[in-house]
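Okay, so here's just one chain, in C-alpha cells, the form predicted alone.
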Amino acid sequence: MRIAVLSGKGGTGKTLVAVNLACVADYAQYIDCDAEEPNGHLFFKPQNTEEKIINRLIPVIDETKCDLCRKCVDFCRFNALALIGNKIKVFDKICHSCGGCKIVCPQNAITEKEKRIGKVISGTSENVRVETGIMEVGESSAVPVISALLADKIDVETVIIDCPPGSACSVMESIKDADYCVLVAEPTLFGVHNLNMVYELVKAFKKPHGVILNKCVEGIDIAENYCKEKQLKVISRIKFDKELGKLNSDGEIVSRVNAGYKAMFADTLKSIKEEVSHETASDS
C-alpha cells in the first residue's frame, strides 16, 4: 500500500506526519520525494547507508556529420535544441531525455552522454527503510530523481511517500502510483488556500484522499469548515502542542518517544488502511 503525504506549502507538518506514519507500521519504506530540500533523514538518522547516482542522457551533436537539416530541432517539443548560426545548440536543462532527436537524425550525427542529476541515499532506521532523493544543485526539475527513487520497490506492506510541497510536476510524479493521498493542512486562511490546491490535484488524479488537520486550536474552524463544505474526510486532528513542536524541532520522532502520539499515529494509519480497503471493495 502506497500512501502519499501532501501539503500545499512547506511548514504544515507534512514530514512530521509522513515520518510518524512510517514509524508506527510493523515495517515500512519511507520515500522522501522532496528532492530539492529533503529532511526526513534528519529525523530517521539512517544507518548502513548506500548511495546511488542518478544520471540522464543528453544529446551530443557531431558537427562533422550534422548537415543542419533541423529535423531534430523540429522534432523536439520541449525546444531543447535550436539552430543558432551554423550549429545545433543543446539546452540540456530543458531536455527530457526522450531520445527522439537521435532517432530522427538522418545523418546519425547525434549520440548521447550521461549527465549526473542527483542521487538516492538508502539506509535503515529501526523498522523503517529510508530512501532519500537529492537533486544536484542547479538542476531545474526533480522529476527524473523522483522517478528513479520510486522505482526502487521493496517487499513491504506500507510505503509512505513524503511528497514535495505544492502541486507542481514533482508532486504529480510522486503521487501517480499512490493508493491513497493524505492532505496535511493548517487551520488558517492561507492553509485552506493551499489545502484547496492539493485537493484539486488529487481529485484530478482520481486518488482516494483524506485530510489531517495540524496545529489545531480550539475555536479556529476555518479548515474544518472547508472540509465540511467539500465533504472531505478528516482522518485525524493534531492539536497545537508546544511539547510536540519542541520534539520535532529537536529532530526527534515523536511516536518513538511519546506513547500518546504513538497511539494517535497508529490509529491514523489504521484509519487510512481501512479507507483504502473500503475504496478497493467499492471499485470491485
Contents of the next structure:
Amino acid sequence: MRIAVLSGKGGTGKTLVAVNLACVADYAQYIDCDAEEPNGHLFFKPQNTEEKIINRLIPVIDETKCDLCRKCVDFCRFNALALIGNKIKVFDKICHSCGGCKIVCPQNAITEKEKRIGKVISGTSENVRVETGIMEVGESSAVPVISALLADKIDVETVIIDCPPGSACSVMESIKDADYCVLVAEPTLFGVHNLNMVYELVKAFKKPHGVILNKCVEGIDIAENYCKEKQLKVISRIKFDKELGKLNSDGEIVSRVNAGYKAMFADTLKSIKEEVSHETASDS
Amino acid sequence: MKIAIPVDSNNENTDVCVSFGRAPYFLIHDTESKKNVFILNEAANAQGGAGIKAAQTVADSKAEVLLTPRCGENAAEVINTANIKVYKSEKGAAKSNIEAFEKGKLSELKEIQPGMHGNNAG
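Could you give the coordinates for the form predicted together with its partner chain, as opposed to the form predicted alone above?
After this comes the whole thing, all chains and molecules, with the earlier chain placed first.
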C-alpha cells in the first residue's frame, strides 16, 4: 500500500506525519520525494547507506550532419533548442528529456548524452527502509529525481511517500502511483487555503484522500469547518504540543520516544489502511 | 539597420512591454526605410523557455539591435550568440525609445535576470 503525504505549503507537518507513519508500521519503506530539501533522513539517521547517481538524457547535435532544417527547434514545446547563426544551441536546464528532437530529426544528427541531475541515498533505520532523493545543485526540476526514486519498488506492505510542498509537477509525480493521499494542514485560514490547493489536486487525480490537522488548538475551527463543508474525512488531529515541537526540533522521532504518540500514529495508520481497503472494496 | 522592441500592442503608438519573453508583439523598426513591422510573439504563452523562443524570433527578424527593459539569462545567451546588441529601453512609447536610441541616449543593458527555469510552472 502506497500512502502519499502532501501539504499545500512547507512546515505543516508532512515529514512529521510521514516519518511517524513509517515508524509505526511493522516494516515500511519511507521515500523522501522532497528532493529540493529532503529532511526525513535527519530523523531516521539511516545506517548502511548506499548512493545511486541519477542521470537524464540531453540532446547532442552532430554539426556535421545537421542541415539546420530547424524541425527540432519547432518541435520542442519547452523551447530548449534555438537556431542561431548556423548552429543549434541546446539549453540543458530547459530540456525535459522527452527525446522528441531526436525522433523528428531527418538527418539523424541528434544523439543523447547523460547529465547528472541528482542522487538517491538508501539506508535503514530500525524497521524502516529510508530512500532519499537529492537534486544536483543548479537543477531546476525535481521531477526526474522523483520518478527515479519511485521506480525502484521493493516488496513491502507499507510505503510512505513524503511529497514536496505545494501542488506543482513534482507533487503530481510523487502521488502518481499512490493508493491514498494524506493531506496535512494547519487549522488556520492560511492552512485552509493551502489545504484547498492539495485537495483540488488529489480530486483531479481521483485519489482517495483524508486530512490530518496538525497544531490544533481549542476554539480554532476554520479548517475543521472547511473539511465538513467539503465532506473531507479528518483522519487525525494532532494537538499543538510544545513537547512534540521540542522532540521534533531535536530530530527525535516522537513515536519512537513517546508511547502516547506511538499509539496515536498507529491508530492513524490503521484508519488509513481501513480507508484504503474500503476504497478498494467499493471500486470492485 | 533593424531594431527590435518588445511591445504591448501592434500599433505605432504602443508602449514598450515590461517583459521581453512574454511580450505580445515585437516591433521591428527599419532605420533606413523608417518602416515598422509587428511580429506576433508566439512565446508569449509558452509553457517554458519563453525567453529562448522570443530571442529566436528576434534573431530570425535579422534585427541587429534590441531595445528592452529587461532580459533573462537564456534569452541573453541567444541574443549574444546572434550578435545582437542590447540597449536598456525607457518606460513609455516605443517611438520615443527609437528616437532616444538614434540620438545615442540609451545605454547598453548590463543586468541580466536569472531565469525562472520552470520554477513557476513547476
